[in-house]
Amino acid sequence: MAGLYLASQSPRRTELLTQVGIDHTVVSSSYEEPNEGYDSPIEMVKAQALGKARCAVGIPEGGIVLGADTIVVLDNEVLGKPQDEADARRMLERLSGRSHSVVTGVALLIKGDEVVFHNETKVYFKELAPFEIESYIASGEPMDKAGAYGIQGKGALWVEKIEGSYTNVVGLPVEHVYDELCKALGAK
């Protein structure tokens, strides 16, 4: 799909789009992400995605912009990217043996319209032994991921099951994005 601009520096999002054959160009966004002042985590990720899309830099006339934001939600608390190893440990200990939600807000700016939606996937974690948490933190993998884990990496070892979109847990529900793009462009 020519003319799609991804307002995200996430390598996972660009890998997902490439994997399913959606041509795109990665652009930066000048949006600063406020994490407070929202009534719900869903409202927050949708607002963040829209802000990223609206502040995309270098979009030519007629370009389609895609912005996204992914969070982990446990007990209605947002678990973002860990600030340090202690924060990653705290998150992984809380997720251990429990289910949580991964929510991605998506915004598409197409032909003057703003299409904003979200996707939610329930993830069930097995009990984690302390050595598993410490080994995972030492790998460095959890440090740039919401909820301190990546299902596409070593974190997959602890996922017992999911209910919903796998690609959403990675960072972009590509099947939902594809459907919305087709609808907006009159292809469906």
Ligand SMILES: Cc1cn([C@H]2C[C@H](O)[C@@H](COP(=O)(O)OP(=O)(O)OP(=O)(O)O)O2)c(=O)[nH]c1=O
The other form holds:
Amino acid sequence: MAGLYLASQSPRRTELLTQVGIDHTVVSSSYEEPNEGYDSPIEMVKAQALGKARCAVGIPEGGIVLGADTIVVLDNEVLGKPQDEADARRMLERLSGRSHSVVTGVALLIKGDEVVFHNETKVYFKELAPFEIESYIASGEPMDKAGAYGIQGKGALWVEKIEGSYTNVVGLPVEHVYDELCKALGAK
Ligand SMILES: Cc1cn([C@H]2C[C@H](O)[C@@H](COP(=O)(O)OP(=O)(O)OP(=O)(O)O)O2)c(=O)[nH]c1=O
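Alt. form predicted in complex with this ligand, vs. the form predicted on its own above:
Below, the chain from earlier opens the complete complex, with every other chain and molecule after it.
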């Protein structure tokens, strides 16, 4: 199989691919994310994933490129990474005691084709007490994560249940990516 190049600086995405044994090389992308001008959150994450993949740097001839983008959607509003601690507090207060969606857009550039898809997981949050939000923010965990939490970290304490892919919430739906890779390569 031609080599796979992951155009993402997210430590979670490379860990997930490694966990399931998908060999890959991490590369940078020169893409700058505009976050306005899209018809829907799903259109937005797919466009961002494609932009990241198309602007990947240093891909050899025949290399397969993977780009991804993850957001939290609440009442049709997009929550990306928090700007600062006050923003993280606002996000966590809004997520408390209700459900939201986590949507990851994925783009695969493979054999001259652009395969773009998304995956959506519904996440149900418990009620968060103010002291819990404050200690969570003080831990620093929310700051580089969409929706200001990490289900793979301390954020696991706030999750009552999920419907859909767990790895999608962490940043890359590896089972879905694997299926699309197999399909595109004619492997199954
Ligand atoms: C909801 C949630 C998000 N996240 C993370 C996954 C993504 O890394 C991040 C969303 O930011 P992204 O912009 O999707 O990705 P990134 O900036 O980390 O990496 P790159 O643009 O280089 O690909 O939020 C978690 O780690 N756990 C969670 O539970």
